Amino acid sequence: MAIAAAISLPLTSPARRSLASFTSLRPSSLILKLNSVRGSVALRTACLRVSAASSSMSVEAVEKASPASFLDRRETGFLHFIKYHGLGNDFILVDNRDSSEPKVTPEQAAKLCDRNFGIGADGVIFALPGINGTDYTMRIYNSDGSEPEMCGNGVRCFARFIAELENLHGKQRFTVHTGAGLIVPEIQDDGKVKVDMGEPILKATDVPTGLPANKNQSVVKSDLDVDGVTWNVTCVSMGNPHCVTFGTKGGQNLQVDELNLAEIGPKFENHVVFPARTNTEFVQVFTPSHLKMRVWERGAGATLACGTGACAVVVAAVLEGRAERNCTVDLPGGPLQIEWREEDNHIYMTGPAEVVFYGSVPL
């Protein structure tokens, strides 16, 4: 069930509030619109207002609000957003089409992404005007305030966000300028989003990595020492850097659920051979068309899904002779379908993107 909500949260307040302390916010209100997206029961007209009073919270019915009316709000000093997720990889989407610069700073984005004292997200994504002939421009700040070149799950959410903003229905296709170049998402009839992610970058110096190339200027199944343990890694860029590993040198097949990701992930991310840091994917092979991965994302840590990472995983698996060009990749948040087409060398990613809630926050 997706939950849509208008939530007021102070962005710059130094006080770290607990749930109980919301009772002191007399002017604030929380509007929840329950919107079933699964099953046979659609609660599309149920709308509740939960108001914080001095010592209790009251629930009352309010008139039905539409997404269009919410997105049209233009109160000065407030940031209106919609939160989406792609397989649990969640983002705050901001309508920024009236300006070429993001409406919040990297520092503000980090506060918004805080899961205890902010809205909670893996990143903030801005829909800006298109450049170089594209329909739109997409920029993203990670949860630590850094700016990556692109995000695969994020671009699927971006496509659904644009359809909401423009009130578009059915099959839709956009051209999107990103830091990784041109990306072309297409909303399918079933609501999933298929994205032409372009060609993978394999040249070691362009990934970038300081590991020496060992196969056609690429790093494929190369040795990497991490804290005294030698891992076999393949390096791929999808416009952002990825280090893909199927296990340690001479070791058994990797069992990804057994990894202590919080311990090992940062050591890969900040390894000296990755001058721009790196995303890291740990992969288990079930069959040549079925892979499972866990990811440590640069600037975000362990996440439930990484679209560019799933693309990099299939490329690495093909280069290492472990998989076919069309694979289901299981992530903690669910599966993605990834195809690396031989005829055009492009990678196509297909997966869901869903609304979580609508919100407003004072800046």
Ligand SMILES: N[C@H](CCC[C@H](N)C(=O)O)C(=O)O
Given for the second form:
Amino acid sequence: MAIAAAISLPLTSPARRSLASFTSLRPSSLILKLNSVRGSVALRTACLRVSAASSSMSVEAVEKASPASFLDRRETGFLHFIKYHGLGNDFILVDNRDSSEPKVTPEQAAKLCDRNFGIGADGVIFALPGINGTDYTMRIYNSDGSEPEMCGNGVRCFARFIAELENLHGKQRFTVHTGAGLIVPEIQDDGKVKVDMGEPILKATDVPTGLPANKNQSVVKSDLDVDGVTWNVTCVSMGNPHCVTFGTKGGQNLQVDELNLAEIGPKFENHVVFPARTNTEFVQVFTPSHLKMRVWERGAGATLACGTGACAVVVAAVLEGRAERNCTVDLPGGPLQIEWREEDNHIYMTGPAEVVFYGSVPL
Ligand SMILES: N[C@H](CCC[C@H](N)C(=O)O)C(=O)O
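I've shown you the form predicted on its own. Could you give me the structure of the form predicted together with the named molecule?
Whole complex next, starting from this chain.
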């Protein structure tokens, strides 16, 4: 699969358009390139070049792009997408509302996620028709092609994507069927997205983990030997498995910025006690309502943020008596607000989701 993408950057707040209308823009009709550091931008269409510099605007007719250009290939065989990120955890979003099977295979997804030979992303997310009365279904492939049950940053991006597709404005709430069950994201007036992430799963065999339960059928601050070092871990599922650690047994307060994630992360991810592999969160406690974490994700490696991970971190911190139920969690890409509500046992996550660019890529 050759990878080359025509992209369109929303230079100001994107004009509201559905992806459908965007996909009606033939790739050959839109090429955007930065002409100079002066910020002048040349937008070349099939018949016009518009050069806008800080002081002047000139319009000149240009030849139509060479018919041999890949941009003039027939529309079919192109995948249209919008690239989003949630605190730097970035995704390729695909409008899949017209079929119940993803348009892209796991192998193709891995290639699209490659940051040198592809678009570059932590995963590919599909908006599919709803199931059992939900508005939509969300499926996701990690950048290694594996399919997780859920993605917290991804579902915030999903909500903004749906609003773009459906040309919706202001406060919007969607019911989304996922591998973790019903998830309900709500776009707030300030553009952030608040998500009802459902209930945490704590039963050890449901996380799943082979570690022996040591507190009400769950694993809380239990010993785990990783390459000869004993860590204290708490295991939580948000539909996907998480191993949360605040440090080694008897160790000092973890300084997460000093960790070599590339070295230690895969040893947790592929540990024999996690039959479905695991996401791993390394946490520092500033105050009972302010935590800091870094994450090594299952199937994606070190990412700038992990929404389900931040939820698992607050649950683990409460279970270990380290934090309150409403916390700010600092991730490398920015903060998330997480509340584990006592009344309904649901976890609520609030954070941003931003468009990066619109694109088309030959599959
Ligand atoms: N890599 C994760 C899925 C994405 C989770 C993360 N990006 C989030 O925001 O929750 C897994 O295999 O469970």
